[in-house]
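Taking the form predicted on its own, here's one chain by itself in structure tokens.
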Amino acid sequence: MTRPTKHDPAKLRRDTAVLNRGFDPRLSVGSARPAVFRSSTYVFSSPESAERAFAIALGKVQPAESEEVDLIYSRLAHPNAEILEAQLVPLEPEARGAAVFNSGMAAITTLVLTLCRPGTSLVYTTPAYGGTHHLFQELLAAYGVLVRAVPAGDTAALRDAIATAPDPALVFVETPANPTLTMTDIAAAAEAAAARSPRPLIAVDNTLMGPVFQHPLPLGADLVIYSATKYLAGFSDMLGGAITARDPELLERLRLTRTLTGTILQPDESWLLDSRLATVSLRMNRQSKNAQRIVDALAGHPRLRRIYYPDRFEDPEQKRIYEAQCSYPGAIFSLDLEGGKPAAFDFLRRLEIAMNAVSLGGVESLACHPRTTTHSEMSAEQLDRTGIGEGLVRISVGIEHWRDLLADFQAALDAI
């Protein structure tokens, strides 16, 4: 589906490349933007082409450079997924390819099924999204993968875990951590992994910062994971997942697993997500500016014990990591309210603009109580240890006018 151009795609700036890469209007009856290709199966150009397509799909042979391989079946690949994957690449510096999935958890599950085997180790930072935590601690551990959790932001503990884990296959870093916004040093994780032989791969869940404010691959990560449901899609109207990487062969391994598990993103959702990519930077910059202004105004409110937000870190190590890894603090912050769970629930009940719902990254503002919702699969001990307290409320700031949101938050706090 590649569009011919006299410009070197590698030299185009990301805001241009995301609109021009991977799409040939000649293959869509001349349409300026991609159409939706709803088909489960595809007609081969010849029996020989069918044989070649299956050999490539099964990993028996590698396609030649610029080879046009016939499509087979939409569980393997389809035009909208191929276009979307090509247009995701410019968003991530040093990426050479991408793979898309039907949810963020499908992306993570496909990743661990591809890389982890019984007896190998997976090291991950905590707190992590509740679904990720459950997958690692319940499912993977039951299948014999040695799972080791490390506190987010504890660089020494992360280095030690990577150095001592038996046969490490994967280091999974969620940074900033959800919902405490604790930052983990990606470069330190990559350095520790490089000292092991064979070297474990470094995967970074970059959902909270998106491809706008943090770029893990130049810091030494091998894979970058997104719940595309969040900022990439941006309107809370679809599910999706994406993985980008610098190693095309690694992506092919993920696609082979994706074919077996059927976790590819469907054509309609691929088309919809592709249409949103060009505005990711616009939306995220507006949301981050809104969040910064709101956090600054709420600081010192008597009902708040603490605000969790990257540019308000007091710990010198957290400041160092944030300044080394991120360009802006993003649009997620958490409030720790005086009065614990009753105060948190009262605050959520009184909100009129921000909605009490899980998820994040949409154009609308959302607020939730992680301890009883997104992270409720964790034990009370794990929640306490990772800083997800009874009074913690996570807020995802949208694109509304920041003064209206601020008034909403202040009124709800004042009325507790």
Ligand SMILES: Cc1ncc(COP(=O)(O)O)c(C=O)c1O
Contents of the next structure:
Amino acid sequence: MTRPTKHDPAKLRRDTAVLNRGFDPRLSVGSARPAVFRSSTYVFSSPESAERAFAIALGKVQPAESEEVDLIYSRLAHPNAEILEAQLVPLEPEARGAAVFNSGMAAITTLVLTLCRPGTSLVYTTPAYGGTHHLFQELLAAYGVLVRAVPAGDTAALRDAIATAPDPALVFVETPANPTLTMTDIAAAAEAAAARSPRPLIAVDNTLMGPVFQHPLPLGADLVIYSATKYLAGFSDMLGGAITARDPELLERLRLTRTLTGTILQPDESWLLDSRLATVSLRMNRQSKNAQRIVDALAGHPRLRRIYYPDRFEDPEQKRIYEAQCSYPGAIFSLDLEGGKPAAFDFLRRLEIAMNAVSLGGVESLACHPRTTTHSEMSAEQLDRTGIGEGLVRISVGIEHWRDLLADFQAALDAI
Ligand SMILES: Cc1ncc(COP(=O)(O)O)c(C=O)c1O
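The block above covers the form predicted on its own; next, return the form predicted in complex with the named molecule.
Full assembly next; the chain just shown is listed first.
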């Protein structure tokens, strides 16, 4: 068997590559892990190199193959962001680059500012994370972008919206949708986009399943978006965002907007996130296994009207998309409780291990009431239509022992 080496990262498997790419110990006085480069500005090797670095940064000229370009200023790029971006690539099949941002919302804002112009259309799936929904419906629409929402999972409506939207610039798919886990067919969106000229780009918010259980680029997506705050960082102790893509030029356009808007991830956070990437697959596998066991044991509890979890989909179209798109069901599930909001609040108050907090993807289990928190930007009509009812509680399962978590959920349900 030939031995793949770190000098040929393309041949390494992802679990190895994530630890071996993008970092040269010689540039960090030999340290085995990257140093943190906190400097806001960088000393040029010569005035000519400074001139060249600016010309490249502003897109006036292209760098030569393997040219070493001087760093300029940390709002444009810095070593920790560059190391992190290189290490994100092997986690995303077919990605050729990544860009990191100081939150998931900073990534999404940078994306829409780069691609959407007044008079162009943005098609997106609902429910979407409340911040995303607000950004699209309030801010972007006010700047003249034609914003069109399509129910998640409705493949025919999605195809129709992409086919008929005036001058579509971007299709933004959050799948599975937070908090109902409704799945949208990425390949169908890509196929519908391919029939338009110019072709709108497909962005997938892969925060809930990726980069371990769902890979949007091989399904035809152009961009994969992460709230890195969630599974990538994994410990609920930092904010971050990331975008991966196949097309390096598209990433360069995003980086230019990032420079202008100041949305790059800071050096300390880049370093922290970098150290978490090697365990994302271990953590997510354990979290998903925990969630599967807990959901199986809770099913049929008399206090539950329904459990939202990919393993328990009954709708044949949802089952089909899940099987085509995801390798495991992930670690988020939502419980629809008998008794509406009072029952949901009572349940949250009674939990002793899972904490009542928004966010998800950390090693500790969290539970929240989406209708009054993460999704409260949506109108009552939109909430009802997208299945975010009064009795819905979203749970993000951590890496605790699943039997302890199950006992916590069962005791809270029994006591309502
Ligand atoms: C699916 C999804 N996308 C984007 C975001 C926004 O990310 P951030 O909070 O890192 O800005 C969130 C946050 O909850 C999310 O759940």
